[in-house]
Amino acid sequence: MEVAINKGRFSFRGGVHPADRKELAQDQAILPGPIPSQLVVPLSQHIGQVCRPLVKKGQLVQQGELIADQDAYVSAPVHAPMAGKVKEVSLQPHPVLGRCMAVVIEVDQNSVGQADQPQLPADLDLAKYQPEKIRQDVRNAGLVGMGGAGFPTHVKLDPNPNRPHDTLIVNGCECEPYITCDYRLMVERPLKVVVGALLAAKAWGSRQIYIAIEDNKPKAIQSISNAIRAIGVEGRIEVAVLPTRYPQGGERQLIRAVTGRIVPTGGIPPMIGVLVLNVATASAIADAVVWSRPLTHRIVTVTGSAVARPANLEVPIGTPVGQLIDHCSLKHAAARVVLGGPMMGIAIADPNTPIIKTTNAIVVLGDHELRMGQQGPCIRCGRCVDACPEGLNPSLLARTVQQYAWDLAKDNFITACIECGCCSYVCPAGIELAGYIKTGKAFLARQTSKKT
């Protein structure tokens, strides 16, 4: 039997297509990183409850082993990604929330990364795992959505039962220009990922599983359909084939152009019986159900104008960032250095900042990238319209932003944003649309959870 392919017959409104950039990463194999000599591994990794550290200064620890939990339902266990000696429990830099509480370790030099990947057992049968276990193993491998959100991996996969749960769609779309991780991922390592899809969907109960790829990385596209015939499941995947067009990887623009289903404003995918998973996660759900194996390294592409050997790099959690650029060097200066893709990545100034579970990239960027201009007036031209995938109005939501006019800013569904940047990136005034929207955002939930 064929392997299924669904060549888009849905689409998206809106979007852009930015230079991808992808030619600098894309053909360079997944290799070990650095043996870092300190690793930083924050105990906020997730959207949820911070954990709680389970270890003390002095403390010898092994890889693997887990050194921060919480009770709490949404939240995920922190492993030690090398072994060594606890240096300190204490705030150090975090990529998204500024600082953070991190256990610190001494790296033991004599440890060996988790760098090794066994092959899947020749009489690997998926039916003898029940769903309740994988949800189970899935939660002590402290796994969260490694494509950005970060949201609990178990949590996503406990069905509500008062909802459908039929379709499972696995992300390999890798829309932002520059990254290339989990295309190589698909491409050297498809067998994990199809395995990862098959028991997820076993978990979830979803009957139907599409795996989707942009049209612009047909080695992928071939790799996981030859997985798919290698495993036999020929009639239960389906690789849906997408046109190449940014946000395409959003969760919601890429429910729509597979299945044609919109997710309602406001809702989560699970109210139409649509999850979504990252192929990265997908592949780490197989490591935690067969093998085992927590979420203690990750594969992080180091890229940009700036860098001399741009590379896709297989590195333990708490790695510095300075270092994995060090790594790779430097061909001129770096004026920017972005935590993820150009488009919604953060820019960060401390490369001290550690590699956390849903850093994908780091892109380092030349003077001649950045939009340095002056911002000039809004000019009424309704391109940031055209380009928003959400149907916003970009324009009148910043002006809203910027007169601190929060019920006009509610009223035309701000909350809704996605913070892909299209509008900024059409924006011929140079106008920070999504900047703006961002702060706006922001300060609403603070706003709430004061309320409350």
Second form
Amino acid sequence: MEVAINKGRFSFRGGVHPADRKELAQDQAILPGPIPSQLVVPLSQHIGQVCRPLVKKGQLVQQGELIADQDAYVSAPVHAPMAGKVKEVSLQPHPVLGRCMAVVIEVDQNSVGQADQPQLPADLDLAKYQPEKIRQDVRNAGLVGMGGAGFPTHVKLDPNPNRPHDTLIVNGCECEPYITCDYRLMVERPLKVVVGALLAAKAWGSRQIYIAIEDNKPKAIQSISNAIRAIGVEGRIEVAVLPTRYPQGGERQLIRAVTGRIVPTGGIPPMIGVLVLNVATASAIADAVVWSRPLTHRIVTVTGSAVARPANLEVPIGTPVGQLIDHCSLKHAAARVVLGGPMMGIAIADPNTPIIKTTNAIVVLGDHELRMGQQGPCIRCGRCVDACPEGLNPSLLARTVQQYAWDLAKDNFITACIECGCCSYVCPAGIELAGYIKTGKAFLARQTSKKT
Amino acid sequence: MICATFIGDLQAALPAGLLLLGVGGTLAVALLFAHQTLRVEQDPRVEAIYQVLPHLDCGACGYAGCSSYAKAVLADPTLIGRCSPGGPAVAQRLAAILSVESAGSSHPIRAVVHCNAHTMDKTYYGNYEGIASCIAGNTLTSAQACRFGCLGMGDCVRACRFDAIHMVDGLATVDYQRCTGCGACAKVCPRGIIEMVTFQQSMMMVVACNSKEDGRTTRAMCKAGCIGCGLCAKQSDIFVVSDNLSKIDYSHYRHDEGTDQAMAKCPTKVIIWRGC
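Show the form predicted in complex with the partner chain, please, because up to now only the form predicted alone has appeared in this conversation.
The complete assembly is shown below, putting the previous chain first.
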């Protein structure tokens, strides 16, 4: 039976088409990263409650040993990525939070074992994994959404009995420019992605599975289709080939493009019976359930015009960003180091910032790739309105933030912004629209959290 | 001749004039009637209270403006001390109007910035070129090394309605001649380094740092940071050291020999005087 290929039945409004620059790293096979001397493992790598450390200064830890946990439901435990000795538990740099409590591990250089990639067992029988067991394994492995948001996966996999739960979409769009880690994963380890998707669908109780891939990744489409055929699940998994457009991989845009359903403003996908998981998360689910391996490593793309040897590296969580950049060496001076893609990533300043579970790429940009300090006045051309995939009016929202008109900002749905950055990208006046809107969202979130 | 023309005009204008008079008279009667029957009885004290208040509508009391505060304070006299721009003087006059004992503190409330790092004291990792707002800068690590101290981009300056807080060499500095204690600056500061303190004396001792980093990191990042050594807490019990940071417990604030000793012994000199 042929693998059903769903060729973009639907689409989403707006969006942009930036140069994808994936040629820098897309042909680099996944390699083990450098062995760091010290790992900084933050206790908060997810949305939800911060973990409590379970280890003390001076204690020896094994690879994969639980080092921090939390009883709260919306939380994910943290494991030691490599064997070593706990140096301290202290405030350390964090790519998103700035500073965060972290366990610092001095890596034992003698017992360094790179995470090997075991083959799928020949007698893999998915029927023997019960939904409850899958969710438990996923929680114990400390899985979080690896696409960037970092929502604990076991919470996502827990179906709400009062809501429909019929469609699982595995997101392999990787629409951000430069990033290629998900692409390499789909090309090199497609079986794990497919098995992970099947396990996730089982845990969540959905019948239909889509693996969504943009049409600029024919090799990945081929590789995933072959894997689906190899396991013999052509009837259940459909490869959805979507047109290349940013932000195709945005959760709300993806659901619109694959199923034609619209996630209500302010709502979440499970409300309309859809669950979206990143391909890296799906692969990690397979690791966690089939081999009971905790999430200790992840694939990170090190790329950008300033990098001499772009690479896709499988690195232990907690590796300092600076060490990975040194490993790939720089061609010329870096003007910006961005964690994540250039559209939505966060510029960091401290090279000691660690890789966390949600870091998918380090993009080192040169001077010529920046557009700074040339903001002009808004000429009301409306390009940002055309580009906004959520149908908002970015220029108006930015103005409300500049003038502290918070009521007006809320009336114009500032919180519906997905921060994709399309508006800033198209603005001919170079106004940092997404930056202003993000600022406004941060302000309003702070105001709300203070009231409660 | 002229006179005759004038009289003729007057005769022509007479009906119009009478009509206007009639309309005016009717409306006057209607207004009088409305005034008598539709009158809303208002406590005269509301107006009296409103006159006493500073008419700044700053919202420090927690109400939308001075008039809604006036109504609220009449209904519940325990709210008397809430008007911080008015201070103790207004509180006393309100108490007199409502004939109750003044419930509010007799000391004014003022803003205190828990940071003393000017541009030259701080460490920067990179150049921040983003939006010039503390809220935006706080979301990025590139703005400055210290994640707890003043960012110096002036959200508090823009929030202040009394021109009482200014950026002096990268540090928010309160002008105590003008500060009314409304708390608008404390509400916008994304790092929460501005505290509203009851000034029992005209000058108050302040630990001008908010860094919860350990001493080594604080020293590496800032020349004016609290390293949490705890020397001050040994001298006087108004200092409480937790999370690598010394704080003054203002509910037990006093100024004596012990606090002077603590100030003198502080190795990084973060215990300073604020006020005027």
